[in-house]
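Below sits a lone chain in structure tokens, taken as the form predicted on its own.
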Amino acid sequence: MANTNSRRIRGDSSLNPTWHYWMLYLLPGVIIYIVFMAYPLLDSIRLSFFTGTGAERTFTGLSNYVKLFTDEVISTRFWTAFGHTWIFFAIHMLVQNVLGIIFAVILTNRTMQGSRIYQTIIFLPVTLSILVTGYLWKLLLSPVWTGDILNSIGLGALSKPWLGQESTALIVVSLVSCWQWVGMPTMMFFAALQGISEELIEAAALEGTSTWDLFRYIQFPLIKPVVGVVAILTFVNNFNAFDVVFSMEGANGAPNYATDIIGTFFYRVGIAGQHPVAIPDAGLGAAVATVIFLMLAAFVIPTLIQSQKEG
């Protein structure tokens, strides 16, 4: 009974060079995490407690909490960003991860010629610097740059101040990001479409499926949870999106403050401070950062875990 019990422990310890093998190589990438991610989120939530710059800083609680949710001209200005940032998200669900789906589905298909063309074609505008896309769609959507132009070929009725109009300006603003972004639901539905069974569709097509049947009944419940992905992913990126409303209507949101997002309002606040007095409020900035966080994790983690449901 004592060799066996000798021989078990002999054989447990055996496993630790392997278990320490593997922590060498985590190692790596658990300390950049911590460096680059961890460390700074945590100290973003600590400085949302202070206010003041620098050495100046001073514990102030709740208090930029309570400023952001309560101050007449800063609680509107966020709500009013929280509120575009929703339509942002929608439009890019209906629009861009939609057309993802149908260029995917169109692109599976063995009897389509140019199929790596058309790939290329659709995933190019993602290598192409957001600001400078921005910049050249502003310049296209400029009755001044190309209203002569549409007025020669009979389109004069577009000829119209796009980015100009508050009813407008946001829904413009958004589907140059989905034109710009479609190119990777695209490729992720793409490969996940390639993943099925190749007997699974020639029995469908054995039976006489249509392809929309063949679509509603078979690929597409098998690539829910590539969707799920997707979606968060598209969430995540949509709460965090500056670039496109900066490099098209400014860091204001013009025209006034129709195309105010989460990121222009926290760039406002936190790094370049509010119009007329820019002087940055790092702590109240910390505090809008904090708030989205917890708002992007509340939606993130049940999603996340009904797609591992699910998948």
The other form holds:
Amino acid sequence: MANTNSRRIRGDSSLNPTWHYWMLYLLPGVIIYIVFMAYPLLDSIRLSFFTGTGAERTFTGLSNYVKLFTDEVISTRFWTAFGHTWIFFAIHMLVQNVLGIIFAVILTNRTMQGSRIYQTIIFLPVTLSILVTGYLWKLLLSPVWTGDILNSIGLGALSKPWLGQESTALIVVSLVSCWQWVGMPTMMFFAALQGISEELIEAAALEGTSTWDLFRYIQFPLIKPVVGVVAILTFVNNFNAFDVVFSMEGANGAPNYATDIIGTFFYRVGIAGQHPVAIPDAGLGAAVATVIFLMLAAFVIPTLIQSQKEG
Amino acid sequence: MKKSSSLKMANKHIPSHIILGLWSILVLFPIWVMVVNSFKTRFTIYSNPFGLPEKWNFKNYISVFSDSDFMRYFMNSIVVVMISLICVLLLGSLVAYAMSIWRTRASTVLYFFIIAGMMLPIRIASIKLIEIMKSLGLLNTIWSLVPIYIAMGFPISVFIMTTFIRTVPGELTESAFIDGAGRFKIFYAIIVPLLRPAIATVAIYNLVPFWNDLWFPLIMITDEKSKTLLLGVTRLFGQYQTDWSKVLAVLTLSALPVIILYLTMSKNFIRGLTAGAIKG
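We have the form predicted on its own; now please give the form predicted in complex with the partner chain.
Okay, now the whole complex, with that chain kicking things off.
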């Protein structure tokens, strides 16, 4: 029975259908995935060695990369945006993820009341659109609106054009982004902390361990793999960030490129067109995309390996 | 629980409540300001920016609905998000089902090829995607967004659902099989109903980024007719620049659908949105 069947394509009514049969289930999804994700990602790397678009596309070797790293205007913009992205990342690590750990540790305490309400509130901004968050904070931080009120209650010092000063704009934009996303690390750390056995915590409490020591010697070492995952996610998201700057400062990263990050730089160069010519350069944009891709790979892969080892 | 000891313990949490309380205010205050000021007039938002409106003004909402393209943007977003979600769930569950039964070396390779997509930021493929959409004639239509969203949501969907199906005991499906049910019948009659919790997780995980996506509409669509809600909001933000109460009404309306969904099932949302992250 099995012998005669195995010579034909075994399908729907077979205990062990052949791979031909499974293709009916697999192909629709896999084709869309390849055509709209895998292929365009890989082809972006190829396009970075070309210039022009469509039929007029010509191979130019590394010239896009040379332009990106050495052209006076473009390379200045690129390195500025690159540096800002790292500052953006550092602020997220220091503010968003540290707050996330603090919130998670507090929420983990079983005798703490109202934990569920706090969780709901902390996570709420995650569900908002970054665009809405950005616009909202832009209005709130505008001295035109809140300046008079702050002055009248003696907090006039808080009313400054935070988003208009080169010295503060990037920090404020980053903090708004932290405000939005802090719920993610909080809940990830919270889930990890819940996984720690109750007996361990109680035993430590009986010994009279302080909260800080409990965190330092028991909780933190046990959630270290999650710390690695959160760091990776933060890194990937920063190189993807665009909306928050776009909504608060525009695609040029105003004032005077002070908030220009890789996301906005990529948008201007590859898609919208850069000042002063305003014609997008697909090849150069693809080169920027490739650099982002390599950056992500260079950071994500070792961190993953590291956290797997420790986990 | 232990009421007597928790009362004593509760004193120790005052600093904790202060920290979380302050943060809660910091989260809720801007949202409060957004909502209450959308019911004020253009000028009263300056004299009374933080309190409830003395006279509730619904004109902002009426004018947003009547003399802007807001409803069109809103409908475009609903159509795009719903179709993308349904496709992600359908295609993802089919693949997950196949992956849970067809176990060979080839299927393992294919599986890792698919879930590798969870780590890949699709935005860096944008330049090529614009060209693909142009050649398919989809540029400037909402249909340019659907296949991109499907591709975006597909890996996580396959991952969550495959993990889930593999926990379903084999006897359950095999006995149905021996009773004469075909593979596909087993899929829709047994597997899909069992998958419900995983379907909910995948749906929520993808719903929020699909609804809140600005990037792809921004680079694909310039035509007013095809703009999604968020892209429309960027236009209305500029257009109403001189009337902030109206801007706040637009912002409130565009945030409202997801906030309401979130508040009605916050537990599912938190689990769903963090699920993709803790895949290890």
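In this text, the rigid core denotes the largest set of C-alpha atoms whose superposition between the two forms falls within 1.5 Å. Positions refer to the first chain, counted from 1. All figures in this text were calculated on a predicted structure; none of them were measured in a lab.
**Student:** Aligning on the rigid core, do we see the C-alpha of V66 shift 2 angstroms or more between the two forms?
**Tutor:** No; V66 is a residue whose C-alpha shifts by less than 2 Å between the two forms when the cores are overlaid.
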